[in-house]
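There is one chain below, alone, in structure tokens, taken in the form predicted on its own.
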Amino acid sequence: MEKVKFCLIGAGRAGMVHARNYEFEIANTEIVAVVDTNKKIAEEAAKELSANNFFIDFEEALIGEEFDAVCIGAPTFVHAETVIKAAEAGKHIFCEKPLSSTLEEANQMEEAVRRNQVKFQIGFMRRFDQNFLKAKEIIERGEIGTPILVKSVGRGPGLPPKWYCDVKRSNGLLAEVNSHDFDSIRWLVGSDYEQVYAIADNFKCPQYREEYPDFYDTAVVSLRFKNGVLGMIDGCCPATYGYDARMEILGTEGMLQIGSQQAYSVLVWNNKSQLIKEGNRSWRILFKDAYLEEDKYFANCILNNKEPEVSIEDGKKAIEIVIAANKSIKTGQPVKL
């Protein structure tokens, strides 16, 4: 295979990251065909990424079109019933998170990859983003001391579809939004977590308290690990201001950041004494190069015949922790894991 040909399924805002990067971007792969529930967007991107076919349905798509590995963005509900058709199918899969709604769609999902022997990554961009990477060998060389404390913070500009509202089918903002803090966390600190305890409400959308009493825009997540480290997540959708993402590492003998508010090094400071930055406005800006690097690391994972380090294992660890910080909302109470 010297070229690796993707079905995008599902043509949304991060479907579309990805399609763009693997028509555009990287040499060995092409986008050969488009799924999407609505023909108009699916149509529309079709055209844009020079794909052969577009399709309203998945196995549409399989009978329609020869592709060597798909590209899901479609919203998470659909995961498991994708992930499951096109490893049956015997495509290799690249995901976007959260990996599904539940752990045992998530443990169907494992099963049915490693059965069919293909290839399956998580799209978890922040383990490909130059300053994570930077951070994560700071901290194996022992710069910061042994870690002992890590604040992540995650907040999204705008609220995301009106399906992600039922808390019961999205797992809400702590799935959709805070996968990434989750995911980031346990990875540089390199261990799974032990338990949890969480509060949130709703404070930014009181049109949704009467439909959906579970759920929340705002959280703070409090976590022990099993190395005995401390972690705390504070997430909110929609923030408004725009995009952030910032974590901070205390270790015994120092400390990082990763990340700022601010979007650019340039800095404004004028005449009526007023300082001026330039903010995040998106991820899709914020994390281009690390959405790059990991298209081009999951087709090179195909070429190479090599298995994914970010693996379905981490998308389920991301999904366990989420439902139980679910849990600790709805009860009050720590919950252990």
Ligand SMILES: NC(=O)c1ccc[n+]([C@@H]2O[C@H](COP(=O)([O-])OP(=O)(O)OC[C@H]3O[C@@H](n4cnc5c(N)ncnc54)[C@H](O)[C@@H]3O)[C@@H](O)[C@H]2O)c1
Second form
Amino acid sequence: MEKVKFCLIGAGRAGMVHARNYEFEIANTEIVAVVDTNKKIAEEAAKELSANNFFIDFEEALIGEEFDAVCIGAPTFVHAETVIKAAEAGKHIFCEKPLSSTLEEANQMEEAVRRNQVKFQIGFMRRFDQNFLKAKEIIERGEIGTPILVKSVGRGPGLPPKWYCDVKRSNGLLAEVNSHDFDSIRWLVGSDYEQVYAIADNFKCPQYREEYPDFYDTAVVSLRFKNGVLGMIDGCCPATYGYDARMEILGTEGMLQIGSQQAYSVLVWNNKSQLIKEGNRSWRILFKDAYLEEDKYFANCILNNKEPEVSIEDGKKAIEIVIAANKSIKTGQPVKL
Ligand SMILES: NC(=O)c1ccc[n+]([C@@H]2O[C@H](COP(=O)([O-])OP(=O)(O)OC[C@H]3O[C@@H](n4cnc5c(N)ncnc54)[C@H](O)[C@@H]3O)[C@@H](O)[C@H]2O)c1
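Switch from the form predicted on its own, shown above, to the form predicted in complex with this ligand and output its structure.
Following is the full complex, with the preceding chain placed first.
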């Protein structure tokens, strides 16, 4: 195989980030088909991406077009059925986070991937971000001693799509925004979660109180890892001021911080004596290079027959802790894993 042919499933916000990378930025990949249940979106995306075909149903794509891999950017609640269908059809799978809505689904997905021996990568792009990679190296070299406390801020600017508001369906803010924090802390600390306690509330979206009584837009999570490290996540969406993703790791011999609020290292000093810096507006800007690296990596795993390191197991671990944190919010009690 010289070029990996992709079928994009879900041509929304995240799906199109990857699809543009595969079509325009990476030499040995292309998008040949687009599936979106919204016909207009499918058609427009196929046109932009010069895909051969567009469909409103994945099964039609499996019959109507030849491809090697799927890139899933459809909503979380359709990940399980789509991944299982793709695996059964022998297609390699890149799937956006969160892996699934339930652990049962996650187990079925893992089984289908294993049985059909297809490659699978979950969309934790922070694992490909230069700053997070540098932090990982520094921790592994022991430069801050042994990590003892990790704090992670994960706040999104605006409300994500409507399906996200139903916490029973989406697992809410902690899944849709903060699963990146849960995954990257676990990766940096090198240990699995042992206990979680979380509190949350709806401060900013009174319009959802009646229709979605479980909806929360702000959360604080405290964590303990199996290796004893303590953790804390602060999440909010819509934060309204921008996309805010920062982390601080305290070690026995020092500390490190990852992430900046500034989108660019440009400072403007205007004639009103104001110093102006531009803040991060979107995950699409802050992690632009990380998405590209993650997409290149997945394509290379297919071309070189390597197992992707950001695996279905990582997706499962993130879902497991999110579900436990939501249980803690509901019961007001700490939850052991
Ligand atoms: N890694 C990241 O940083 C990141 C960022 C944003 C979203 N995401 C994840 O990506 C996924 C999609 O989120 P989004 O914000 O792009 O959503 P979105 O609503 O912008 O896009 C989803 C698209 O999927 C289509 N769709 C719905 N059901 C479908 C189905 N059964 N088959 C095919 N298409 C279908 C919708 O019509 C829509 O065009 C979610 O799982 C989300 O958590 C990840």
